Every structure is written in C-alpha cells, then in structure tokens.
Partner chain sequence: MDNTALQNKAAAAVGCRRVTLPSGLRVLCRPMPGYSTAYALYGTAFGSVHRDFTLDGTPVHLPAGTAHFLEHKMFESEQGDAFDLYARTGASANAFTSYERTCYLFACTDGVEQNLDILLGVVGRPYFTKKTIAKEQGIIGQEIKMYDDNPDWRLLTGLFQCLYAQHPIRDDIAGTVESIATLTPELLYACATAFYRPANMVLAVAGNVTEEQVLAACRRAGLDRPAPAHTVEYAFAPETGPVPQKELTFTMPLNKPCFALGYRVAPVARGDAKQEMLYDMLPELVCGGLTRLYRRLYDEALVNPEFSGEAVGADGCCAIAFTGESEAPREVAALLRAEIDRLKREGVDRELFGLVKNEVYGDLIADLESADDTAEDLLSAELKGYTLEEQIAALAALAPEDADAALRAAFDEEQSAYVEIQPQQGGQA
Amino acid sequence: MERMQLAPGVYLTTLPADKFKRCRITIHLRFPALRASATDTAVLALVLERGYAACPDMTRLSRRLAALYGAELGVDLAVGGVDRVLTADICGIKDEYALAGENLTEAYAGIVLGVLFDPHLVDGVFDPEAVRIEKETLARRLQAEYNNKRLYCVRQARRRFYGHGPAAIEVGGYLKDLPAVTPATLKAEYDRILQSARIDVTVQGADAARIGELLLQKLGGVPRAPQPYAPPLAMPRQAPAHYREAIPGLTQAKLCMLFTTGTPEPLPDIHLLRLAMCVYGGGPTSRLFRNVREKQSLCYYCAASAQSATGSMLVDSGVEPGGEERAEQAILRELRALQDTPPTPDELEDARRALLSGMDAASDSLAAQESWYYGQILRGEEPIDPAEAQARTRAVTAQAVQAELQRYTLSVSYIVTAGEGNDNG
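Coordinates for the sequence given above, by itself, in the form predicted on its own:
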C-alpha cells in the first residue's frame, strides 16, 4: 500500500491489484454531519447516482457504463465515526484487456470524478425533476423503517441513547424535513460538502498518478477549507433507562440494549475490541449465542457490536413477546460473568479463529481490500495489512478481553413488543 497527500485534506492511496483482471477507483468525502441538512445530504447521494454533466440522465449514464465493458458505478452515504462519508466508486476491466486499446483508466476516472465534482445542474441548481423523484424514493425508505421492526427498535434505542448529540443525526435523514428539500438547498449542501470534506481516493489496478492529476484539476476552482475529523465522544454513565413500545399484532418482540463506556478515551485497540465483541456476542461460539439463545432458548437471535468512536456497545435480540425481561437479564448476566472472569481458553480461541478467517478474506475482492484499508483510515489508524492484523489479534489475551468488557455499563434498553399502549417514561 502507498499513501500520499496531494493537497490539504486530499490523499491518494494505491493498493495492489495484480491478481485481479479488474480495476477500481473509489473516492471518499468525509465531512461534518449537520442535523439541519441531514435530509439534504441523504437526497443528494441519491441524486448524484443518477448522472453528471456529461451524462445528465440515468439512460445515458447506463449506456456509457455498458460501452465500457459493463463498468459498475455506485454512490453511497455512510457514517464515519460521528462524521458522514459520501462515496463514489467505479469498477471495470483493466486497460490491458480493452479490445480496441481504449484508455479505460481515463474513462473510468472521468465518470467517477464527474459524479462527485461535475454534477448535472439546471440553472445553477440540481435538476428539479431528479430531486422530486429521489425525494419520493427517500420518503418510501423512511416510511418502510417502521415495517422492519429490528431496524426500528435499534433506531429508537439509539435516539434515546444519543439524545440530541451529533451521533444521533440520522444518516437517512428525516421524513418531516423532506418537504423543505429543494434543488437550491441541495446545491447549498453540496457546496458545503465540497468545501469541508477531507478527500480520500483509492486506486486499484489503474494509473494512480493520472487519476491524482485529474482530481486536482477538478478541485482547482473549488474553495476548500477541509475540516478535521469529529473527535471521539461517549455518552456519560447513567442509571439504565427502560422503554417499551407496544404494537398490535407483533409476532416477534425486539429488544435493543445500548451500553456506554462513559468516555471513549483511551480508544481501544481495534483487534482487542473485535475479539471482545466476538467472545461476548459476535458469532455461534459467543456467550450470547451459546447461553442465551441455545441453552436457555430466550431469543431467536442475539448479537453484540461496538463502536469505538462513540464508546458504545449495542446488543439487539429477537424474542417471544412476554420474554423480553428474562432475555435482558440473561444478556446482562453473561456480560457480568465476563467482567468477573476472563473467557476460557477454548472460547477465546474459537472467537480468534473466526476473526482470523475473516481477515483471510480481506483481499478476496477489490471492494473488500479497499474497505479493509479505508476502514483503518477512518478510525485514524496507521494502515496495516491483514497479516499484521492477524498477528496482533493472536497477541490479545483473555485478561485484555475481560478488561475491555469491564468498561461497559447499560444505559438504554428499548423493547418493541405485542400489545396495546406504550410505556416510554
């Protein structure tokens, strides 16, 4: 891996792709999240994927991609710590496989750079028809949240846990804010993102130097003031708050529990954090799966995950209506047991083998390889290859896992179950 700075807040990373016949260009824009424009950001990601100035509609863009031997384009909006990350990527065959000797690198770069830095505008703002269509798309997605009760329960718990803090801003925006989204507000949000974003470009199997040149040309006329990454945060420790929401006709209740460390500092080693989550609730050998699901039959599923940037751990579970409190107590007992006594050698090694196996797959595709390295950049780590990560994972001790799990205390428990009436006090 080679990484270099092209300009303030602009970085170019080159990854090997010798074993692949395809190449990939990925551009990440990481920028501060704002509650006031969160819905504009969500709509913007959808609009950008429809086309750009040289291919201003989806039909022409699809034809252009098909002409490039079926190249694939994607635009995505995700969370990076407390920030937002707008990503555009394109993947297609390498230059040496072009039948007529076409310069595919140049063509791919033109598309992905065009999508992010040369969008299709009408009278200086985004195309009103495209905005109207994608507002309807986002409205359907937001309305569908209620129908996915697992996702709904998790988001309801997160809203109670984070309150009005920056980590509470919904990446998908807000249904009530959609009427206020216009082509002009979308353009204002786009301008804010270009000005404030830190830009990371990853090139695999293509001419990285040329792509860097083209990127700097696009940025030449853009006023830039890249913002630092949002610092880690954590919700303070508090007495656990319990919420219950009853929905008539529900056949499977949902339980979501959020735990806090009280402080994100010091940030845990990611290999330790992953192993701790795997031991507690990250797979079929974990305590939650073996004891809560299999031995006690208290749930259909039960999984734990952690986010180092917010000092939080989430456990979500599907249970029989009426069995939510028993499942919650069993989940807490398993955590207390690991806080009191380190995991056994067998369960530590079972979890370790699962993680090591996953790292073996980190170079199986261009997308997996890019995700591996950019994930580390997002967390502010010095990027290392999977082999080094495996060595560090092997070095994690049972006592370190115990100490990491000792940091967490329950903060919010949210239940969605069958019945009438709510108790959200």
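Could I see the form predicted in complex with the partner chain next, after the form predicted on its own?
Shown below: the chain alone.
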C-alpha cells in the first residue's frame, strides 16, 4: 500500500491488484454532516449518479458502462463516524481483457472523476428535471423503509437513542424537507461538500499517477478548506427506555437494543472491539448465537455490532411475537455473564481465529481490500496491513474483552411486533 498527499486534504492511495482481472478507482469525500442540508446531500448523491457534463443522460451513461464490458459505477452516501462520506467508484475489466484493445482504464477515470467533479449543470445549478425525478426517488426510498421491518426497527431504535444530537442526523434525509430541495440548494450543498471535504482516492490496477494528475486538474479552480473529522461522541448513560410498536399482520417480531459507553474516551482499540463483538454476538461461535438462538430457540437471528465513533453497541434480533421480553432478558443475561466473567479460552480463540481468517481474506477482493484501508483512514488511524492487524488481534486478552464489554449499558430497547397498541416508553 502506498499513500501520498497530493494537496491539503487530498490523498492518493495505491493498492496492488495484479491478481485481479478488474481494476477499480474509488473516490471518497468526507465532510461534516448538517441537519439543515441532510436531505440535499441525500438527493445530491442520486443526481450525481445519473450522469455528468460530458454524458448528462442517465440511459446514455448506462449504455456507456455496458459498452465498457459492464463496468460498474456507484455513487453512495454513507456515515463516517459522525460525518458523511460521499463515494463514487468504478470497477471494470482490465485493458488486457478488452476485445478490441480499448483503453478502458482511461475511460473509467474519465467517468468517475466526471461524476464527482464535472456535474451536469443548467444555468449554473443542477438540472431541474433530474432534481425533480430524484426527489421522487428519495421520497419512495424513505417511505419504503417501513416495508423492511428489520431495518425499520433498527432505525426507530436509533432515532430514540440519538435523540436530536449530531449522530441523529438521518443519512437518507427527511421526507418533510424534500419540498424545500431545489436545483439551487443542491448546488449550494455540492459546493459546500467540495470545499470542506477531505478527499481520498484509491487506485487498484490502474495508472495511479495519471489519476492523481487528473484529480488535481479537476480541483484546480475549487476554493478548498478541508475540515477536520468530527470528534467521537457517546450518548450519556440513562435508565433503559422501552418502546413497543404494534403492527397488525406482522408475523415475526423484531427487537433492537442499543447500548452506550456513556463516554467516547478512551476510544477503544479496534482489534479489541472487534474481538469483543465477535465473542458476544458476531457469528456462529458467539454467545448470542449459541445460547439465545441455538440452545433457547428464541430467535432466528441475533447479532451484535459496535461503532467506536459513537460509543454504541447494537443488538438486533428476529423473535417470536410474545417472546420479545424473554429474548431481551436472554440477550442481557449473556452480556452480564461476559461482564462478570471473561470468555473461556476456547470461545476467545474461536472468535479470534474467525477474525484472523477474515483479515487474510481482506486482500482477496478489490472492494474488501479498499474497504480495509479506507476503514482505518475513516477512523483516523494510521493504516496498517492485515498482517500487522493480526498481530494486534493476537495480543488481545480475555480480560481486555471482559473490560471492553463492561463499558456498555442498555439505553434503548425497541420492539416491533404483531398486534395492536403502541407503548412509547
């Protein structure tokens, strides 16, 4: 891995890709999240994916990608700590597999850079027709959240957990804000992002120097003031709040529990945090899987994950209606057991082996490799390779896992279940 700074707040990472048949270019723009423009940001990602100045039409762009042997272009908006990350990536077969000797990688670079830095504008703002269409698309997506009850339950729990704090800003935006989104507000948000973002480009299997050069050309006329990453936070501890939402006709109940550390400091070592989650609820050897699912048959899925930047841990589960409280108690019992007594040597080593194996596999796909390094950059860490991460994971002790899990207390429990009548804490 090679990483270099091209300009203030602009970095280029090159990763080896000799064994792959495709190449990939990924551009991340990380910028502060704002409640006021959250919906503009969400619409912007959709509008950018439709096309760019040199290829403004969505169908033409799709056909262009198909002609490049089905190259895949993605524009995605995600959460990075408490910030937002707008990512554009393109992945396609290497030049050597082109049937007519085309220079595919140059074409890939042109498209992915064009999508982010040369948007299709009409009279200085985004195309009104594209904005109208994508506002409707976003509206449908936001409404569709309810159709996926597992996702809906998790999001409802997060809303109760984060309240009105910075981590509560919805990455998908707000339905009620959509009418105020215009081509001009979108352009203002685009300019804010370009100005404030820290930019990370990752090149795998293509000419990195050429892409770096093209990127700097694109940024030439842009007034830049890259912002630092938002600091980590944690929701204060509170007495557990229980919410219950009844949905007539639902067959399987969903349970989502959110825990807090109460304070973001000390920021946990990522290797320790991963191992702790793996032992508690991260796979078929975890306590939640073995005991709550397999031994007690209380649920079909039951998994734990943690986010260091917000000092939170989430457990979500699909349970038999009427068995929600029993499942919740079983999940808490397993946590208390690990808080009271460190994991056994066998279960610690089972979890550790699973993690070590996963780290080896990080170099076996372009996307996983890119995600491995950018994940560390997102957390503000000095990137290390999988071998070094494995060494650090091997050093984690059972007592450290116990101490890490002792930091979490339950804040919010949200149940979506069959029947009628709601109880909102």
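Just so we're on the same page, rigid core means the largest C-alpha set that superposes within 1.5 Å between forms. Numbering follows the first chain given and starts at 1. If you're wondering where the values come from, they're calculated on a predicted model, not measured in any experiment.
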Exercise. Determine whether the C-alpha of Asp340 shifts by 2 Å or more between these two forms once the rigid core is superposed.
Key: no
Exercise. Using a superposition on the rigid core, decide whether the Cα position of Leu233 changes by 2 angstroms or more between these two forms.
Key: no
Quiz item: Any CA movement of 2 Å or more for Ile93 between these two forms, core superposed?
Solution: yes
